[in-house]
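Below, in structure tokens: the form predicted alone, a single chain.
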Amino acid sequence: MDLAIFLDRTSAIPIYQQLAEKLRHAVLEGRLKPNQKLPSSRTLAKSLNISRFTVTQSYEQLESEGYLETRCGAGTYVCSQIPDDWLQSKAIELVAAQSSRSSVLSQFGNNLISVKHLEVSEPENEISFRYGNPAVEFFPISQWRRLLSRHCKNSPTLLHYTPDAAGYFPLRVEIANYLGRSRAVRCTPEQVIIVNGSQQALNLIARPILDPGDWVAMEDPGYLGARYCFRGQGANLQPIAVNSEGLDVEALARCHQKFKLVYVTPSHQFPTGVTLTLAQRIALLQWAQTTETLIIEDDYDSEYRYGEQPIPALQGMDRSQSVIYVGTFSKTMFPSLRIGYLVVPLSWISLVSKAKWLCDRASSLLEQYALTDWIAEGHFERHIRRMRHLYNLRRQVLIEAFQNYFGSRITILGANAGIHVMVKIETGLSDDMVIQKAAGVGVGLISAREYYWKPQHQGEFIFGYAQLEETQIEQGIFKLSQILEH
């Protein structure tokens, strides 16, 4: 193990004390972990070009302070527990450092301090209704591995940097063709920009467009990732209520602000699941054209509609270049495939491509090559058809279980689409108490309260069902009904 340690031989502080201080900070900062073995005194002395006696002095000092311990015949180790007084002083130093750091941050940096970390680890539950996770065990990984291997063997350009930040052009062609036939999106391949997931897509739109103080309209309830992205840019956010027809366009039109953006999920509103009706789509497009407001259409899981005709994308109805379309493969393939795409108006191609180049130059070429073949050879749409059938079955099991075990005590919200449903449960318990009681019987739930601008709604929960087997779904709803009977 090599330790990154700098010793100042011109300092008046003895070398052994400098070394002890460096090791002490490495322990307190977590770079050296509890029970981690340190190099022998001989090895460390040789590495730092100092005497072995100097290293031994440092080790002995830290042993006396309770940071290190010598294990007979095994060597020197970091103690399993660190002195509390040092930890306390370290915490104070950290707070002071953070306080001083905030004075040098940009407005964007300071805005991020108040942004909640979105990826929160959840306790392990036997049955988790976590939303958004597809049934990855049904993904044909062997086919995907074959395509990756094909390009690892036969693509010498894979090792070179691509000059086109907008993405591998043959992939953009395949995506444009797919969107045209499946979502009625009107675009050329040049308008498709490959990004690292839909969250980067939102960032690449927000940064060139929003100045601090600009106004953005958002659905209420709505997607937190978009809310925090725009807030990080210093935008003022205006929540617009969602009703049975989707975003309330009349309420939006009554607002007096001059909006730069309006963010919508029209095909399957998140989290309520309702679909923006045709009348509301037309009204929204007319309002955007009149007010010169840009619409961000997040089409995150529109491939999954059950027993109904697909709803054409809002972008395909747009005739004024008012819509930027956002899509992702994480719901249709697997979450760790960080490939998404933007469809931008013609006048935005150069701007968004430059923003992408400044962000990370380009998305991974290997995955782009494989995904191009995956779509071109028909694997993608065959996989979608298989999963649509599976998810429809699981959705039906979920709804039937609710009807069997809850009856009139529940209301299922939203359209017959997506891979989650939002359910209102009549109960006298708080959402936190319901979640706690459910966890007690091995069922994981997520409340919809935090997705509202003012979280005063009670009894609404988001049930993701795609990743659960039918027996798990029914068992989970049965357990939930039992703990909510009283």
Ligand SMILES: Cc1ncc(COP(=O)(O)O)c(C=O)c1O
Contents of the next structure:
Amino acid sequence: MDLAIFLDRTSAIPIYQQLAEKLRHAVLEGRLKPNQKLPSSRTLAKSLNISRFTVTQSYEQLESEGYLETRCGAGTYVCSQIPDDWLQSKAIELVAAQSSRSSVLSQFGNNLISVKHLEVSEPENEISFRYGNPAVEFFPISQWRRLLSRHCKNSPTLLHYTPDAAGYFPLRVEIANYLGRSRAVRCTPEQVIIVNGSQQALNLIARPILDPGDWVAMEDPGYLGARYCFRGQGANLQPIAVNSEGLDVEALARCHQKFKLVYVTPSHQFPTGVTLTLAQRIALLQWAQTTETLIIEDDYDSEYRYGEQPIPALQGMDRSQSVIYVGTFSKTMFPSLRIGYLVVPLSWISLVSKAKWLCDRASSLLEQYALTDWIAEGHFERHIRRMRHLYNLRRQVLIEAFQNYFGSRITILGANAGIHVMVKIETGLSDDMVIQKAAGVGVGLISAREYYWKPQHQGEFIFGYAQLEETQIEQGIFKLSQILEH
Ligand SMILES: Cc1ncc(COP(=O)(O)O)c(C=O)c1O
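Since we've got the form predicted alone here, give me the form predicted in complex with the named molecule too.
Next comes the full complex, and the chain you just saw is listed first.
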């Protein structure tokens, strides 16, 4: 097989990454076809005059990205299922990449090329189950406006204050107290660092910790915002399966790599919705302590839990400074606010504050002032209680509609928390066909397929319900059941 691979031995980009990139391109350009066998690592290493270990590293990288698969005893193959739309979008990115790629780009810049755009522009559908949005029309905007204008009136303080990169201290106090009472997080206000949403939190952790080639363990399926952040940093990612107890800690412990980070969503795993059990939490913390690995705990929608007592945050159970906790106001207030927070171990405060300063000096002060009062005056927790009640109602309508219209043809996962559920639907249709047919009757759906490392999963969909009225939810599921019947 002639793959016409040229490796630049003078480049700062490691050879294994160059090789992975050439093979990735060969798949995307169709020069390597689904199910095609690749040369053995020994053969390829010999023909390229590089070490076998380098080839194995490239193969492993591409396996973790879902391009290649190892078949037991038979060798390495191009994955059988690389969806057409993925190929197309990658091919478009590839053209853009080729035109922008040059020696001008850093390794980070080159890594970004393989990162897919995350903001999906979805066609307008009358009823969209698109995940992620809270019911923003219920946000008490006039109260928020009042707090903003209160601080605008006091403009001298606002205009002349030199912001602390780690955030407005009274806000950090409010957040530390709130997290202590609601999530059993144990921290001082100094450990709380205000950021522009959890996406920035992930970046501020990744940059001082990860060098290209470092290993990060991630849930499979998992959150793309985290995956792309670490990949942009040049990290090697190791998917770890999620089972009914959350991240499979035993599988993690069996891995031979030395991990720098493990990223988890214990309260409501994204996207399956599973809660990491207490036993698994203890096992994960013990593993992290023994292996000296940092855990990133992304607690993105833990405020919404229905019926059951919340399990305390991992951070609060940790006794070895192994957990960095990430939270956001995107779900509890509104996503365009772009305010989130990190709770870091004491020894990380200065480093992460410097990373924040270098990134953008500090988050906007006006909103931090208003948010401090918002929490201190009780609006925040009152709003959460109101929303929890509303989302619980919408969640029940969704579950009932599924039961009424689908019966045993579906399995619902993760319904006891958060603002979305993942649903397995028994259907002979491909996900693309289901989405297309649903759009035909005005229903917008998102497949869970792309959150998996290897996109072979079919029939799993994510239903965001917070933003839909009860009648829309009922109608949407009814319409879906109709098109899937015929
Ligand atoms: C797993 C996960 N973490 C975090 C977030 C929130 O991100 P941000 O705070 O950047 O809006 C989301 C949003 O959808 C999410 O799904």
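Worth saying up front: this structure is predicted, and the values here are computed from it rather than measured. Residue numbers count along the first chain shown, from 1. We call the rigid core the largest set of C-alpha positions that still match within 1.5 Å between the two forms.
Problem - Threshold 2 Å Cα movement between these two forms for residue 453, core superposed - result: No, shifts by less than 2 Å.
Handout entry: Rigid-core frame, C-alpha of residue 61, shift of 2 angstroms or more between these two forms
Key = Yes, shifts by 2 Å or more.
Practice task
Would you say whether residue 47 is displaced between these two forms, judging by a C-alpha shift of 2 Å or more on the superposed rigid core?
Solution key: Passes the 2 Å threshold, so yes.
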